[in-house]
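A single chain comes next, written as structure tokens; it is the form predicted alone.
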Amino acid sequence: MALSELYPPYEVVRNPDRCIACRVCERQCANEVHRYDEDLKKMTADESKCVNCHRCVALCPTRALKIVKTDHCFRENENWPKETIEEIYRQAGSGGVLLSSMGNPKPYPIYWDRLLINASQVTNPSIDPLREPMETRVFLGKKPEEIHRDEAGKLLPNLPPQLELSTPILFSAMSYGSISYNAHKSLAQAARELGTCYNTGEGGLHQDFYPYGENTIVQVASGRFGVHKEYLSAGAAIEVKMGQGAKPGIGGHLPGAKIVGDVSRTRMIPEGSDAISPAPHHDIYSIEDLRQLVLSLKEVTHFEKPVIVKIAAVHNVAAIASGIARSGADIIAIDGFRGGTGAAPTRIRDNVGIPIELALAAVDQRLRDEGIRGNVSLIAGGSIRSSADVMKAILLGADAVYIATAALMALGCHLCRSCHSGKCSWGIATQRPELTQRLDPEIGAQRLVNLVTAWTHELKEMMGGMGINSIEALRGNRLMLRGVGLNEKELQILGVAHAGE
């Protein structure tokens, strides 16, 4: 069966009584779905191109449009659902690997939704966050095992480099090239206003964004794109990307079509050439090798910046984190299998890795059992969707969290999961000038500030209800969590009791 013979997954429903043929939908659609038919004097649609990005629906002045999921179906078969059949048809026609964007959409358990937070009543009274101070600042980095004082009893400043954040929420790695200049600018401006950090991803740092260095985490991936001394010195911290939750064990690939202009210059590769990061770092095959890179990065930045090592959540993640904690790294970032991506092989995205909730709990407990929890801070990422998820992540052992998909949604993303096409109608995951200009970085930054500000207020409310006034007192405090609908093994790994106990 040819790909063109597959019935489109979405249908464009146009109300003829409301449509005024203003052609806004035609101008706004990056996928060329809509067209004005001069002979029929009306708008038509090629639904085979629709990705359900909602751009046309959002901007239609008369609300004449809506996108609906087709009710066309195959014969019912629990073992061979429609999606599986269509994927086989596509691969039989193309011989290629299926690519997907954004996070894992499969109906695996979402443990955040099966964890409940405790609240104070009488003996440990709640706190009113409107009248009493609530500390949401966090300091990420290695903590000394003991305090030293001079002869006069004054504390000696022996604290290793720390990343100071006003809120335990950072913007995760999204590279310049995979997302647009305006999207990066929105993230950078918001991070500075919020007093937190955004992450460059593996695409280097555009020269315009060096002034945001105090709120920037610069990433070093296997491809080493855009990595040089000034780049490493520009950020507040350096992150070594060993793995990514959406595609553990798989490298990065930015198509040559996106390597244009400033993207090419920032990544220091020729225009039009594919930017391929191999799966392994070819100089890292052991914890000792990783330690050498970590020390090299610290040396080149005069031991003034904390070094993060980012890993994907996989089956033996606790053992891996134990090694990293001994490598000299200051922070470990763990990315769960629901984490977003600009492009990943569909089979990898949907079948490899483990949930961030289980990985985080296992890592935190392993480090505590080995007496080295203070050696590193933990950042958790991979589908943090709300302030409640942030709170639960901290209670499971995180010092802070990364958000990415939620941040893109604040910028306008509608999760149409076609980032890899480069035709983002909202100007986010694209390098086409006529599309990137659709995202106003000033408005984008303000929406990001609004989102994180709202989440931070909600964190304070939840902390107050728990009778706790600082994020630091929450970290790893699993007594404040209870599980619902979980089996004994899941409760054991998470380290929480069942509701009612």
Partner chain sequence: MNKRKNASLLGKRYLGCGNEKGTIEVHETPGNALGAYLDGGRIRVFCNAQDATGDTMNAGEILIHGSVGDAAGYAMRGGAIYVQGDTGYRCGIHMKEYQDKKPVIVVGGCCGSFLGEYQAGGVILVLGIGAEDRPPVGNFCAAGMHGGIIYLRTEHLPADLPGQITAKRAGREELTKIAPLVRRFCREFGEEEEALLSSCYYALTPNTRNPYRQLYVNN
Given for the second form:
Amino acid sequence: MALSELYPPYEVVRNPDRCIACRVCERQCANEVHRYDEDLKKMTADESKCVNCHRCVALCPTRALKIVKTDHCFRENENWPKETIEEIYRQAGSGGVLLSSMGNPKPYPIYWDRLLINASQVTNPSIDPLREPMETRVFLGKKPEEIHRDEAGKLLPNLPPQLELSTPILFSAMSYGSISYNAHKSLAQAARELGTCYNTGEGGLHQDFYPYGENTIVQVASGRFGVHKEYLSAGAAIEVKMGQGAKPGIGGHLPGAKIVGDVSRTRMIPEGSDAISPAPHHDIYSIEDLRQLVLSLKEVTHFEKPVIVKIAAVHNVAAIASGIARSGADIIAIDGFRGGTGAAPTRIRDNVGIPIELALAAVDQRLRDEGIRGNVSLIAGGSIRSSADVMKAILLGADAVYIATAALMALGCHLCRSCHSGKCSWGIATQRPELTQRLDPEIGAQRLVNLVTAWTHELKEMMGGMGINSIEALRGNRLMLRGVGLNEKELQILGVAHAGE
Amino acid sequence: MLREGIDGVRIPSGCAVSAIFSKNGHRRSGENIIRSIALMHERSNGLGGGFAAYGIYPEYKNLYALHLFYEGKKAKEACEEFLNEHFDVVNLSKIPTRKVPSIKDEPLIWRYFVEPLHTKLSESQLDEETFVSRCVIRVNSEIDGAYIFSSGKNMGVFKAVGYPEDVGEFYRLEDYKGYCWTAHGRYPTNTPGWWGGAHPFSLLDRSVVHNGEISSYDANRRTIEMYGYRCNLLTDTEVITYIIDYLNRRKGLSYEETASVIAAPFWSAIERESEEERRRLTYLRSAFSGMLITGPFSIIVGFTGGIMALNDRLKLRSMVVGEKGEDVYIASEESAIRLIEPELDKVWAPKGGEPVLYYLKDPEMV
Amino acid sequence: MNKRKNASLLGKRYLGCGNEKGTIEVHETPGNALGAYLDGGRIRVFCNAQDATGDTMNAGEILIHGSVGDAAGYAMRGGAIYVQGDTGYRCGIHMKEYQDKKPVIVVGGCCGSFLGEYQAGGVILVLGIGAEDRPPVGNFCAAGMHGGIIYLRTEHLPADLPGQITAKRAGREELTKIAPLVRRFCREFGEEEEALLSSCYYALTPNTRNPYRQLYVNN
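Could the form predicted together with the partner chain be given as well, to go with the form predicted alone?
Every component of the complex follows; first up is the chain already shown.
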């Protein structure tokens, strides 16, 4: 056997008293960890292949399985933790760039958890959301600068195109190709039922999903895959993807192996050909070029669709957003550095970008300082984990939030962070038919509807507690937030007072 | 002592409001409005009271009447220098007051009748009212110790720390005659040390008295500050006044339309409207979404030639309107109206979010 | 004077944007994004055109009696762009083909750097008229190219062709593919078909559709 410097990170623990050798685990594991040994008449496991996705655990009928972290260890060293050492072995063995999936797992500060929400006592009544109206409807888009009236003095409806949502939660961009047909179908159906939108990502729009157009945001990224006039006109809004929180500043690359069948048709590129998204849009090397692309998209869709520009949260995000707000875009989506991805170089994912909380606060304040906050709506994304995060984002200044990792979890994702392998045992981040069929789109859609409905209820509870009955009165209402355990600078950037102040 | 707003202090407060308006422009003294607001003594706590009166300066009706608080001579000198640079000051005097035992620590209180210098005005490329309001905001945020608390034409605000009836006596309001009076008694949760924090709050000729604490405050403040306003006092009334000024004067919305923005109907109610009305309301609510005010409020807005009363859309504060002949009465409590006019033709409590508006029959009559 | 009086098109952006049919004639330098998302019909320009001509175009024909700016035919999926003169940087970048959609760019003069960067499909033909003594393209030609073909009428290949590109002298088979493009070019711009066709051509093709496969290791 060849020298192996990498000891499996997980152990498969099988309770022999419970295991009935039904071989469900063997059939379910896309990574081929489990195997029935005919000679020994029992199940065995090759832990080296295990990604800890819990598929086998979840389907074991006798609960005979669990996956535990190995206690095999290196000599302790604060400067050289196990992961770092193993990454060096991996690169020394291959010469490759480390590739990871999903969001940044490193222990950076999570500002959501250092912000606390207010409630009314005495001077102003709280409102009971179960019996009194509590409004979560939002309109995303540019507000008119001037009022116009006809000769009779009636207001002329010069409102630029708006994206109307029943709740301030949208599903963020995930391309068909990076996730499965059934995952897309679940998102599309759920978006329609919830009165919100999902986002095609840059993989084009499958023919079957054109009927969900009113609840679809069609994305235009640097690769322009599947982009044509019909596609641009099919959605409720168009998103220009300039960047993504998980990998700011770099492009994308869907390997040719995943460009099969419908994925190839939808992206309109031949089977087996790599789908490379260049790092920049090559018609945008400067802010005035962005204006050109935004307006060309509006031109081709007769100025009927709001245009979203999505950027990664980077150091000078406020200045960039200010430029975008003057580019003709209607909505800015900001993606924080904890946002997920189907594949990104590990070093980029873990070291580039800034937290969404700080980026959002800085952008909202900058746009207000310049008097142009009304030019655009803001969508914040990049690890929104609960309704409390949604609430805090809106109080900091967001109009709505994007969720994707949480949505995938509703579909069964167990955050094993192995999407780039294409062997998702839950049938989400894969194109292998035997795996994709595991995700029933009806059930998937229902679970997404459940999640967002529950979050919306929780939002209403918190709103009621503050005596606020409309989302508009939450947006940027930073007096309703207090920081805990934050330093002066952090509080200043977030624009909130410390608890007790 | 921390000064409200100036030192970053925001003080929630409850209140009483009252108003009298004469549709045919009959001008009456301040005695009745003082009696009315005094009846609701229990709704105030002696930490703020004030009045706005319209039609009181007919001899100067084409000039802006600036009422100022000065903390000392230095502030007065700095402010007068600014005023002389920007305005032609036609008349200036101390505002007459009388000693009242409960009113203490009074600042210097001055009144100036002014018109903008034509050279300055044309240089600024602003319309006259925007020019004047910018000057007011500049004095209030930049000249330490000077505060313009009234800046309209043919109207004036009178306010102080104290019970409203004492404030009325202090300012000798029986000597003024107005076709419209509004009054305010305040119940702040802690002690404001500063007279500027009392209500009404006003900008140009729009004055607001307000009861309640709004929950949308910071969302509204951060929206309106984009348009050249500075919320120095951190009070609800201030932000409401600026929003009304912005929507009504700068954007040209009618008061009814303004009410449809700040106390917008619920979406469910909008959906039940006719197609045309639905479009109108959706437009107003979407176009000015940052100016929706939530939480309890009842406000009375005074302006040249008219008055508007408005409740929040859930109607979390009380407000009663009464009519007798050509006179209109509005107050937090019916008793405060009955005290001064026992025989009303009509009395009712307006619905939440539904503006009640009265105008002079002939705007030229005053 | 029977010419239609039009409002000036000088510097006007998005001309013909998303058009599906019809012909537009332009006599004054049009603005950027000429014929973006073009889906059919024809745009004829009797002067130079600017940047992002034919951006993401899907079908139709753009004929430039002059030169074009940067990023002509960016992400183009179908139709044809004929340029009598030169192109700027990044001509045909990320051009791609799919089934019967096969985009074509023919350039009479020379191209700037990064011609056919990321090219994933379609045909780019550079005639290099008047530049017979040197490569008709700038630096980094075909960088990241992983599909389609680039023909260069030259005897001087660029010195810096990337490793994944195979450059081969065009034989009879390639010439039969080039001929109709040259013919169309000559019909439009009045060049000598015979002279052009009898020249030496090189065909550049990628030797893999997956140029970056070896770059990554699972983590």
